[in-house]
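Here we start with a single chain on its own, the form predicted on its own, put down as structure tokens.
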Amino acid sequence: MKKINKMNVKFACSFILAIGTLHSVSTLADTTYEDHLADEANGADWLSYSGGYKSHRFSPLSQINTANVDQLKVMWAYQMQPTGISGAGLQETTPVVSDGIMYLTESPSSVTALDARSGNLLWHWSPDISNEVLNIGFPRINRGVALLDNNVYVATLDARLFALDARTGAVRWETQVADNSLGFSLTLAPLALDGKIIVGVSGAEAGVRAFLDAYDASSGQRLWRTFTVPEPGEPGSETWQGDDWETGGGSTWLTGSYDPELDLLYWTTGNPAPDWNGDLRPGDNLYTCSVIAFDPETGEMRWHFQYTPHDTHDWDANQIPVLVDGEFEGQQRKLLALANRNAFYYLLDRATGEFLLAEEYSYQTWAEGIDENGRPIVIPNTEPTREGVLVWPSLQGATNWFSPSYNPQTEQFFVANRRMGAIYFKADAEYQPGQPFLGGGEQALDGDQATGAILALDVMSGEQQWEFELLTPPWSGVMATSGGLVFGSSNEGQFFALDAATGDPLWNFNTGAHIRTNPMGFSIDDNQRVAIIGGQTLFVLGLE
């Protein structure tokens, strides 16, 4: 860890727009852990990747409604700053805003502040990042950051860690979470607990053994580590054999969730290593494509679920953990609601891992169902072969990264679906550190083969209550609000508002690019906004 006590070269430009009554960047309110525990109530602010610690992605504002949707208009747009390094095209963060400054991610691992207001642009950082660091099995992508007292954070793609003076971009600290060269790396959004980051790395398919971090949010020391591929000895190691477990992936890429009140962190997990060969690893290989609860103070694990033991087709279960509080066949429970790669959603009970239910939401042709102890009841001969054989659903899975929507209020589910299968091929994969190792691969169906939709499911049942169909799969999340409705995205750059009880369309806009982000909400002077990002340029959406 490197601690800066000046302002660091490599920030690129840092400076304060003072036009009529904008805020001065000077005068802002710090982000505290109170205001996240209060994030999923306020509207006005999005304090944290998902809009708060349950993960919900929903804003409880109801001034844009069903009734005045398709008057939404361009507010402001950002155009997104180009950054000399090959291969950064993509954008996935998702913004964050706090008392009228929005902060992003811009890829590979840049740092925009904008005024909220009119989209001035308040201070860019840019780390010093080579052509040359690894980022095997995914694109040079970041999803944003963390808001903690007066600092925002950023994991970068060579798997550092910094701490950003949010008034100005200034770099308070820094840190090496893991080596990059192994294959390494951080595209996450990280985490803020109460004077905690907690991150998580990239990875598995250059045969990392990943880990889940935390670190003192004012000095960036490492405050524990907790592996997810356990060595001999531990609990989990009996499902690995001989030295497999060094390898073996479980990579930890996406932002978790957290239930102040049991005090328990969830994080979801990867695919084992290699990817598509699972002769070189025998057994259920835990604690990859599983979801853990984790003690947040000492990193130590209180339960998990496997959703898809000895995965061989990589569906992971890097999807976001929901929490929802509610009667489950009349019981009032705290569960955890999860719509997973491998086509299947899931309730679980938070409090202690428990199994409740699983439903089949997208066609899928690999189990014949989820026996009663949440394990999946496997079809024969639909492993990867050399071959290649016919699976359903594609690698990509039924749904990816991006996020679903709760919406508590009607106690409904909205995730994006993606409708593909795969032919999967095993093969031949020697452990070379730094360098793809995978066993395999796919030829994914798609043209007229491959669809999408966006589903409204039942959160307690899995029932689906209506679909709207997609002409290709989405590469984007979904987000409803008070107001009745829920926003969603397509392949080839419309951004679009469903209503949320049937899922008719209600407006669109044309973006002009293709959409990789999740929307999401806030307000500004009293006057609900939303966002979405199209190709290159952010867009930013009202009523007035």
Given for the second form:
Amino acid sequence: MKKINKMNVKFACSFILAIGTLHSVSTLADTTYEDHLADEANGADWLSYSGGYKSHRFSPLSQINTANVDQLKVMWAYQMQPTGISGAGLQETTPVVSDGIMYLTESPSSVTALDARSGNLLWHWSPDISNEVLNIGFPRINRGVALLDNNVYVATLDARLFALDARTGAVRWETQVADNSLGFSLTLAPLALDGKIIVGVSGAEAGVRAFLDAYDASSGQRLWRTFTVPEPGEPGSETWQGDDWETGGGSTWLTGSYDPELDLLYWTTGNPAPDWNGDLRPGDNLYTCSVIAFDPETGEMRWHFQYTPHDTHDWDANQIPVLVDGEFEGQQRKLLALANRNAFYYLLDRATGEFLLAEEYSYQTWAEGIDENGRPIVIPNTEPTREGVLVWPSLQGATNWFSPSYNPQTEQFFVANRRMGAIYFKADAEYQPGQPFLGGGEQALDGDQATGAILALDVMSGEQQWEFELLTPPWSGVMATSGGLVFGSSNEGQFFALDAATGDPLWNFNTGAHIRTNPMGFSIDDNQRVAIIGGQTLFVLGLE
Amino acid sequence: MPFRFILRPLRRSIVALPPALFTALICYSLPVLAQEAEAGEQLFQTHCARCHGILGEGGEGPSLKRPQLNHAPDDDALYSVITEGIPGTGMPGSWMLSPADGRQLVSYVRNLGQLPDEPMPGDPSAGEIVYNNAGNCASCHILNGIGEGIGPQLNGVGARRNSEYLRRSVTSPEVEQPKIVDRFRGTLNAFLTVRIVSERGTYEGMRINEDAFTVQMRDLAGDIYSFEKADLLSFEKAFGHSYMPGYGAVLTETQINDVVSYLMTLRD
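Can you swap the form predicted on its own for the form predicted together with its partner chain?
In what comes next, the whole complex appears, and the chain from above leads the way.
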């Protein structure tokens, strides 16, 4: 007995010692709202989808830089776990990292927590999702989680929102956001604000009337819901006729941005429904293909800007709204930059929504330009027809959901660019609940007839500084770093680093499978890491 | 054949019903089938006809007027061919199809399978002799394990392509070039002629693969080369060029009909 006791004491002592010296190994700090406010400057963590409320997807770390990036090596890899749900093989998640723990989603809606040092599994959670789940117009994917306090939040393909205990993956609460049998689905990473979780919905290809929701982070109670298509009598309803608004689309399927000083939440919206037959919904179709500034307390709209009025090419404006502070035409301003699927780059004043500038960043054949109010000057006969009409860009756009990146130190905006045309067709469409409501389609000029590129734009003018050409139109985003680098990837499977000043390729690594995610970065024990998913495998790379 | 497919969703919703009612529902499903095939025709013309022909007679894709499809032995397999495509071939999947659309297309394609297939323009056994002698096709194609692999393997080519396509392949090979639909990269030419100049010399052949940084090619001797694009002096792609000679001038019309007929018999 005595002997055992003695051993126990000894064991306890060394255990306390371990906690004292290696605190970063064993503590799990809560991810507070204050942590989110400081995330942009904090290179160690990556707390939200776009790496901070301003959505810069920028890593302020410079240990990996233009001089040594060619020595990058894989530190660990993690292979995703099949769920048995068919068609769920694409991975579009951005992992987040908080205090040494990485949280990522696996398609269609599972969550995995890993030790960010070793890649070892801490927990894995998978919701019960039926193989018959509807995902009309998009693959069975998920883009990531939100972190707040002790919880991890995940939105699911069958339109539920879950809060999981960050330490164990146990369910704290769950709520049904919308009805999947009508075509509603959630694939985006939620956004955590102060005590609130914001989620949007997919479903315009099924003719849903979309909305943005806020939920109480601790109880799961819905705090507000704002529809992105107004009902008769509401502002904007004059841009619809008859009951077209009931099936009007305007999905909110990509994570937005937040300005804590202005206390405005920015969220983008997708196409009107049906996609390609505009005759069935005359008018501008507000607030589709727009960016909207919301009051996060009430969900009221403060302003909106519509990029593509009466869209007939499926050019969702669901790209990342990047919040930029700087001098525009001699004046210090708070700006919102967005490289739109419609091939134009836009700058808005994010306090007022005032249109400041639009610049064509990719070849397009549908607009002569953008007028002084921000409205496109549409070239006649570029709408889809029964016989088909060839237009650039294709319905997947000049870019798409994958993220751009902004380096505030050099005022450069980086975007992965798709250069592809398509023959657009118009067809009849009749709304039936839970069925595709498309009104046409496209035949893309893809493969050898298309290319892609990574572009560097001057954020204030939208002018191109350089381009790095890719073989085929990419499906993956970019991340710039303080080390003078831009990380990007290709369909062919390379993860690569470009010199941010020139666009010259400095390093590349073949992951062995297509890449459809955004890069992200963090550090562990003061060692910088970058992460990317190729196929079903997550790679975490570093120098040491 | 389509019965099984229709039955499945029905059975799911009526598991608890007595057998008599079950039979009644099967009978009821017959007119539904006819409707499905009709709606399937519309869908087929929108999504499939550009490759499989307006009447399913084939083109870039095979004729579907065949009772047995290699990739689709049963309706479940046919459904997944239609919705997910056939990886590594020119057959794409389509996200624009709902499950109901997919089922309608299954019915429609099975109906096509009941139609008489294309007649052969000539004599296949005479064609086999042309293939091995006058045509010397085996100098560039592997068939049943025999020949050189400069062009594509021809096993099963009669199931993949219709007679018109095969004729064009023989007479104007530069027009019909096999493509690979990569789910992520799109439609890529599988035998693209490339010309590469590096400091070590000039290389001509067919592209095997390519990415933003490198390119791999095979020359007519069968040697495989890999290049870093950054090291190249020039890199040209000759779309519309084929290493296969046009046989219009070499073979008689009868020989062409015969060799096309022979190719049509190569079904697995």
